[in-house]
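Here we start with a single chain on its own, the form predicted alone, put down as structure tokens.
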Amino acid sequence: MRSVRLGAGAGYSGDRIEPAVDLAVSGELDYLVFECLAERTIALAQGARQADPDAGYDPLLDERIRAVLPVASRNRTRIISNMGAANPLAAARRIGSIAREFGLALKVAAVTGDDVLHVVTSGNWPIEEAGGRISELGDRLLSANAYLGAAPIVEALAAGADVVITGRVADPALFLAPMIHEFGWAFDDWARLGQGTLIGHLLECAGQVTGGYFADPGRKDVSNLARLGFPIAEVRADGEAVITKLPGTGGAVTAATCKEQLLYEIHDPAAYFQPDLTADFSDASVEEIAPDRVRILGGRGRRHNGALKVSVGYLDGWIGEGEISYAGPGAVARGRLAIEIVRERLAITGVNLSEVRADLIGLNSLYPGASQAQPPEVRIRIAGRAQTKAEALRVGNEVETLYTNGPAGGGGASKTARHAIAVVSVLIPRELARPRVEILETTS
């Protein structure tokens, strides 16, 4: 039975590049997929595009494409990625320019249409997470990007694209699309689409399924993480798949690593809402058939719910923060005193903050009130939310003044102030997002 080989080249925007190069060189891949978008990532990218119309795509796009494009072209491996972020057309043009530098004749497809800010601002949509309406955000709205499905990527592949660059697309759809294209699966073949979505979900975070996020020394030991290999899926036309990795690379592919990734970020394994379908992983089968080879079966699905999720980014004021360390006898007591001083100083000087948080990192930042032995060192972090940058800066300034104003022995102070970018979700009817595919051709 015919099969295709899909490799995961990245699991987030700043991921390692060498494992993708290894896959391009030695993976015998049909497709190399880079998943590089998070909810906050695209909101930041939209801000970059507003400042520069030619910006807004992934900051590592140049480096990744230069590293893999020549060998991928030589090995006839097609590339799919959401590195287009807020500006897929500019990203496609940049990839075309890089291809010309290497003397490569390629078709580069840009998938657009996920930017639905005009739709969101023209309707008073309910916010899914915390109630309220989108109109309550007023002029603080920064971005609104719908999660598109596999269809426009399939269209681009059918048009002969060697590289497909998208904006916001559901992560599993990046992998599902080449399966649909290669095997001719129908868009209402819910069983196969469900299985393909399961495979895509296992691959989307790259090194997580090969043992990276799984590793826990003494409980779940994974070898050679510094040379972690990224996953490959060998997929048959009926949807059966084997998850594996390149021989000799670090990490591990086991039933346990696959099961943890299968449940990662899944609110309900029987109803995983995607733009292409509602996937059902409740009968999934995960079976180790050889070292670093796990067979995946049992993904199912049913018709989608008619809506698309939209990730809405907005400006939520400024965050100011400061940190300083204390070491030696009495470090914890001095750290606690430092926090009291800064809190009192912020009140005395009238800093206008809507929220303040103080942590003794290593002692109570994750588990407040936990009983622990006194550590020989501690680092305090104080952060506050303000409406202006000037007010936010005052938080770090007060922490810095602890150097000479006590308590004793503070060192390594740092301070920052940054825009707070928040993200919420709304649902819109799927017909309000209109995906488009544009093909750019390069000549050698």
The other form holds:
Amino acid sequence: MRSVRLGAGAGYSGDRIEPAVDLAVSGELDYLVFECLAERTIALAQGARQADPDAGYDPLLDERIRAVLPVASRNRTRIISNMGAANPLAAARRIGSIAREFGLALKVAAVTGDDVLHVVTSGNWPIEEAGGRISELGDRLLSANAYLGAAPIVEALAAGADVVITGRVADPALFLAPMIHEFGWAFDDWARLGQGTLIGHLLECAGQVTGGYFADPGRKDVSNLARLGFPIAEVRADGEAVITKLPGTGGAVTAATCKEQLLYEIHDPAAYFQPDLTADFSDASVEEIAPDRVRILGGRGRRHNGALKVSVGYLDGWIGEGEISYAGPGAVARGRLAIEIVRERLAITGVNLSEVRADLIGLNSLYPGASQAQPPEVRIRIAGRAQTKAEALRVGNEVETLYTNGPAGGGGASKTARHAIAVVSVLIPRELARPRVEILETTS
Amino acid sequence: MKLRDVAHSRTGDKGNTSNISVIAYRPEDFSRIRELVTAERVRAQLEGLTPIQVTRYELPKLGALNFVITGALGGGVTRSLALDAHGKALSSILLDLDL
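Starting from the form predicted alone above, please write out the structure of the form predicted in complex with its partner chain.
First the chain shown before, then all remaining chains and molecules of the complex.
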């Protein structure tokens, strides 16, 4: 039976680069897929694009593509990535010029049409989860991008693209698309699409299935995380797949690493919302068949519900933060006093904050339980939400003034203020997004 | 005995909802975990996160439970003022559950 080898070259925008190079060199891959687009990235990139029509794609695109393109081209490994962010066409042009520098003749496809800002602003859609309507975001609205499915990537591959660069696409669809292309799976073959989505979901966070984000010394030991190998899926035409990694790399592929990733960011495992289908992982199984080889079976699916999820970015004011540390006996009491002082200072100096949060790092910052512990040191952190940068800066300034005005022995103060970009979701009928594929050809 | 002695866990986030898996190390422990680690016990273990609703899903073929906790993340990763805005550390809090 025919099979295809897919590798995951990145699990987020800032991920390590060498594991992808290792995969390109030694993975004997048909496809190398880079998932690089976090929820907020497009909203940020949209601003970059407005300032410069050739900008708005992933800032690490050059570095990643330069590292893998020549060897991938030599090995006939095709590259798929959502590094196009807010500007897939500019990203494709950039990859074209990198290819020319290397003397490579390539077809680079750009998938566009995920930008549905005009649809979202004209429809005043209800906001999922948080409630309210899009119109309430007013002129703070920055971007609206639909999670596209596999179809436009399949179209690009069918047209012979060596590199496919997209904006917002459902992460598993980046991997599902080459399976559909290679095996000719129908877009209503829900069982195969469900299994392909399961494989894509396992791969989309790269190292998180090969032992990254897993180690707990003494209970879950993982060797050589500094040289973690990224995953490979060997997928057969019937959908049966094995997850593995390159020999000699760090990490581990076990039933346990696959199970943790299988449930990562899943709600109802029988109803995983995707643009191409509703996937069902409730009958999935994993089986260790050899060291670092785990067989994946049982992904299923059913017809999609006709909706596409749209990620809407908007400006959400400013967040100011300040931190300072206390040590030794009484550290917690001095930290608590410091928090009281800063809260009072923010009130009496009239800093207009819609929300303030205070934590004692080392005691209660990750979980707000009432711990009575007396750690040898604590770091206080105060964060506040403001409408202006000036007011956000006041939060950190009031923490910093604790040096000379606060409790004894405060050290290591730091402060930041950042423009907050938030994301909400709306659902639109799928026919309102019109994916397009454009192909650029370079000659060597 | 702690849940940590028999199970491992990973947290994911979508919007203001956290999901925390609980996966038995050994298949033979799954039925006991399923019996003891109810949605109500998870809600109590994570009572510092208000307000929360906990829904439990069972995956017997994986020896796993999946807990979906709404309203857990202070508005979600793009809004929350928390240090760990994703709530990534919650799996470790849940594994401290007494069995």
